[in-house]
Structure formats: structure tokens, C-alpha cells
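Let's start with one chain on its own, the form predicted on its own, as C-alpha cells.
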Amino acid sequence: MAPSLMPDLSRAVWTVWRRNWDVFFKTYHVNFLPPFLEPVLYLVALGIGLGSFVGDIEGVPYIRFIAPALIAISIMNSAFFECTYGSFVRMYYMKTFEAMVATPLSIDEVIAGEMLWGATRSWINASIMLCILAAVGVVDLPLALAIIPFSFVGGLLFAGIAMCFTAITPGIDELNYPAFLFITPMFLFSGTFFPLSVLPGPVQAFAYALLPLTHIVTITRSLALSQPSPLFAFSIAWVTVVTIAVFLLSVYLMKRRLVV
């Protein structure tokens, strides 16, 4: 029988989330270092170094222009790599999924719990980065604090996308393809380091239609700079609809892979 598109979930999904949470804090000294160092390195190299040549972008100092994008990139990377390489290792090499399914947990709950944990990784890293950026005065408080709850939603979007790739990838080495062919182009062409308005119209339309990071950047920049983009509401709607869609699709694809 083909797996149902609608997942069968209960509060047990938080058991899976708690398992990953506990493992994460067992190695906290490693896991918390990158979110502290990443914004500092980018701000010094790009914000101060390159910014001294670039000047203002759309009336905003370059260091303030890229600061919200750094948070958006962290939201993307944290969830995506947690739910691709991390989930693949737990599924295939560590056999963690098999062990959890041997309990009263269902496959739906295991996969949903994995994605909730990926979203939590985005929330943790984005919160740390926001504190660093606020401390150096490149984001506007208190509106920028709204990025903290939004980072969980953005993380869930990328966790769902990542789990879809994990479901259809035959081996861990093949995960390099979405990393380099999907994540890297978004890193460069989603309005992160320069405004999309400098690109041709068709490229802009492509970015807003198909590149999730474009909408995450639009939202984080609007909140961090207290300057809502004309596309802010559209980006909120896009993220909401696509997050629900990829969540359902990822659970369905993973069940197809794991149920034999």
C-alpha cells in the first residue's frame, strides 16, 4: 500500500526532538563556537573590508545591508545540513531511525521530529548571531527581535527541503549535489551581498519564484533594518505555503524510502 501524503503525528515527535537536543548539548563547546565566530568574520571581511570600498547600498551602509543576510544564511545552512548529512548519518550509518521505529514511535513522527530539530538548530544559531550583530549595532532593536521566532519557521522550510533531498539521495556523497548546485547559488544570488535589483528582470523573477533564501533575506532584512520591503507580505505568504508543502512532501518521500 502506498504511503499516505498526510502524516500521522502525535506529541511523540518531541521525543525525537529531545533526543537530538540532548546529543547537541553533550558537545555544546563545539556546536556553539561557529555561530559566535561566523558573523564576526563576515562583518570584518565584508562589512568593514569590502564595505569601505562599496559605500552605501540603497541608502544603507554596506555592513548593515549584509548583516540581516548573514542571519538568513545561517538559518538556511543550519537546517539544511542538519537534515541532509546529519539525518543521513543517523538514518543509514548509526541506524538511529531503525532504533526509534522499534519503539512506539512511527516513521512519520521520527521524520517530523528530525525536521523540528533542524528548525531548532536554525533558531539557536540565528539567535546567537542576532545577539552578536545587535551588540555591534548593525541591526535595529526591538523589531529585529522578531527574527528569533521567524528563524524557526525559516529553519523548518529548509529542514523540509533538506529531508526531501535526503529521501531521494542514494548515498551520502551524492548530497554534495544539492549542497553545491542548490545551496551555493542561493548563497550568492538571493539578495545576500548585493540587491537583486541590479540583476536582469527574468533573473529577479526566478529568484523570487524558486529560491527560498530570497524570501528569508527579504524578511530578515525588513525586520533588522525596520524598513519593510514592498514584497514583505508576499515573502511571508510564500514561506508559509512552501514550508507546509515541503513538510508534507518530505514525510511522504521518507516513508517511501524507509517502508519496504
Second form
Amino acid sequence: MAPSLMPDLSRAVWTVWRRNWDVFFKTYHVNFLPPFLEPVLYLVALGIGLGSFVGDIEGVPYIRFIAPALIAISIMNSAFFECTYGSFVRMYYMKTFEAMVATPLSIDEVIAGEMLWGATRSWINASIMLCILAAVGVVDLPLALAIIPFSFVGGLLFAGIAMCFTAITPGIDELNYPAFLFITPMFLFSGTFFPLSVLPGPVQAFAYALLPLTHIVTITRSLALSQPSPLFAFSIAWVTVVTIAVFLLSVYLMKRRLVV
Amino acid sequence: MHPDPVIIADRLKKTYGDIAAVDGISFSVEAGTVFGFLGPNGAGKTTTMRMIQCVSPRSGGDLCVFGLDPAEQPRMIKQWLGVVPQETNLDPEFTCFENLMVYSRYFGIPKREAAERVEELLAFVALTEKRDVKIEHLSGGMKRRLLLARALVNQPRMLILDEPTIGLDPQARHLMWEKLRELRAAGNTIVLTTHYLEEAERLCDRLVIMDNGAILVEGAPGELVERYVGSDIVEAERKPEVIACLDEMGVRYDIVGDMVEAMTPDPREVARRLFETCNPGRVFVRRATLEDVFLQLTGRNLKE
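Complement to the form predicted on its own: the form predicted together with its partner chain:
Expanding to the full complex; the earlier chain stays at the top.
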């Protein structure tokens, strides 16, 4: 019997989210360091080091060009790794999902709660990074503050993509495939460290059609530099549609895996 | 007043592809009783539990829990169930107290009420001293007791336990049994699976023995022993003379390794005749147990 495509959700989703939130703050000392450290390392190495050779890109200094991309990458990584390795460990090794569905919670709510939590991780990390980048003066305030609410939406997109992989992976080691074959190329080829316009036309089209990070970078860069890209509206629409689609798909795939 | 059964299963079936894990079983569990599922590994016990818990949809037949259909109203049913899983799935990052509080949130129990209940439950399972200790510092027995407490946070109408004392030392097992008997005395309905036959004999009012997805027998433990084995077992060395003797007496027996086990309601007479006429070497007389019934019905071969 195929599971229903419409998720069975109630307000109880927040109790799943809250469980992960509580765990996160139990171990905050290991959780808060990366978002502080990462942007500083990249800014110094790439922005100052490499940037001194690069000069301006599209009329902005290199360090200001990559600053919003660093936030976009953090949005991607936080949710993606939370909802692949993190969720897989909770599902398979810790049997947390099993404990939860023995209560009135539905499996749909467990998965939705996990993804909302993944999005929250993106939101937390992006917010911290934004503060640091603002302090160094490489993003434009106040418009850049809009990245804070947007990071949750962008996080939900990657949480959904991640959860689809988690739903179909045979084991935890196979999660390395999407991490290396999908996340790493995106990290480099989504207009992050150089503009997509230098790539051949078909590659550009591919990036805009299929690489989610491209749209996240377009949006964060538009907000951080107060220069809306001509593709801004398209990117917002792309992110909205795909986020909804992968949310529904991941819940469906997870039910197919777990409701047996 | 005769209350309706808490669980009614009628030709309940679960198939995976061509394999029937549960092959059309029928049983019912009365309120306020302890009902056991026994059987070797792979018999279909856990699958049956999962269907009752509304986490595994049935493939055929009817199932009714608290008068409701698990396929239609899983949330209602789960609200009234307490589940102790076979594998420990507590949250390792949390203390005992926090584990139960987080769990009670899943049931939507208001925080203040939950906190009161959690303190009571920690006392009930003798873990008050460990209230603020993380799970990783608990012994196996403590973890099982905490799982029992967790299963009680929603004041369930029925408790489901899958192998409640697996891997515990004798002290911890006895403490667990004591708690389960207290719960039964308080009028709780308890459904458990076990392959410890001593456990089933001590705890269960009624039980079924399953094998290959089917129910082989159902009854009260004492009644099953009486029906299938008789009251006592006489064990003697496996010698041709002994076997000839038993054949002559018309006593039912089993050959187990280098011993012969004779089932009889009159062990003294069988032992006396063995000694007098057939030089049996060592002879033991013992009470027949559920284990003898189990081995009779499911065979002595390894199941896996």
C-alpha cells in the first residue's frame, strides 16, 4: 500500500523540533564555535589573501562579493548535514523516531519536525555569521538583515533535499555520495567565489535550473549588497516551489521507508 | 459487568512480499490481565506488537484496540498506550528527569502536571537518586526501568512490553517483575512478548505460543503445562534398557542429548520402576514447566 502524498500534520510538530533544540543547547559549546570561526577563516584566506590579487568583481571588492556567498554556503551546509547524518543517526542508530511514533505523534510530524529543526540550524548559523560580517563592515545594513528570516526558508529547502537522500540511503556511509557529488560541486559552482557569467552558457543554465545554492547565493548577495539581481524574483519563486516540493516528497519517501 | 476485550484480533495478517510474518492469527486480551506472546525468534511476536501499536499497517484481517481501528484512529489509540520497546531508545544527551519530560511533551501533557508525574514515576521505578544523571551513566537494569517509567507518563490504559527483561541480571529482572506485578495489581492491562519462559510463567494470566507467524496454543500457563506435558518430568540417562522400560510402561518421553525426559503425572512410580527393573544410573524428578511445553511445540532445533 503506497503512503499518502498529503502529510498528516498537527501542532505537535513543534515537540519534535523542541527536542532537537533542547539537545542543541545541551551541547552548545561544540555547536556555536563553527559559525563563528568559519566566516573569519574564509574572509581572511579568500577575502584578504586571494582578494588582493583579484580586485573588484562586478564593481564590488572581492571580500564583499564572497561575504553573502559564505552565508549561503552556511545555510546549505547546516541544514543539509543536520538532516542527512544527524537525522539518519536519530532514525537508525538512536531509534529516536521509533520512540516518538509510539506516542500520538505521526511519522509525518517527526519528519517535518526534523526538517524545521534543520532549517533552524541554518537560521542560527546564518544569523551569527551575519553579525560577524556586519561587524567587519562587508555587508550593507539594514537590508542585509532580511537574510535572517530568509535563512530559515533556504534552510528548509536544503533540509528537504537532505531528507530525501536520508529516506533512500541504504546506510550512513552512502550519504557521502550526495555530500561529495552534490554539495561539494555546488559549493564551488553556484556563483559563490566567482560569477557564473564566466562559465559557458549551458553550464550557467544548468546551475540556474538545478543547483539550489545558485538561487540562495543570488538572494543573499542581492540583500547583502543592496543590489537586486535581475534574477531575484525568479530565484525567490524557484526556492519557494522547490522547497514545497521536496518537503512533500521527503515525507512521502520517509513513510515508504519507515511504515512497513 | 463484563468489560469488552481491550484487543480483538481476527485472522490478523501481515505479509512482506510473499512472506507471511503473521499468518492470520486470532486472539483477544481482556482488560486488567497480563497477556503474553511467546515464541522463538522470527515467530511474528514483534510484528504483532507493532500492528497493535499502530506503527505497522496490517495486511489483512481485523484488529480492534480499545474498540478502535488502528488504521483509522492511530492517534487516539496511541494516546492510551504505553510502550516499552525492545531496544533502548532513550535520549542519551538528557538526564532521567529530562527524558521523561521531553517524552510527556509528545503527549501534550502540561509541563507542571508532567513534572509532578515524572517525580512520582522516578520514585516508582526506584530512580529518584538518578534523577539528574545522564543516560549513559545508567546500568542496563536502570535503563529498562526508566523505559518503563517513560511508558507510564501518559497514564496508559494498556502497557505493551517487548522483551522487558532482555539482557538483565537476576536482581534487575526480579525488580522489573515486581514492578509489573504491582501494575497488574493496580488493574492495568499488560501485553508482553518474551522468550524467557520463566518470565511468562510468573507474570502472564494468559499467553499464546507462536511459531512461523501462527498461534500454536493459547491458555493459562499452568493449564498449558498440564495439557501438553503433565505435571512432572523424570530424567534418566539415555540407555537402551531405560528406553525399553519406558516403552513398556507406556510413558511418553523425549530424547535430549544423552538424557531421556519422561513426562508423567506420577513421577514416583516411574522413578521406582526405573530403579527396580532397568538400572537407569542417574535419575532426576522435576516439575514440568512452560519451557517443556514450548520445546514440545516448537521443536528443539535452532531457529536461526
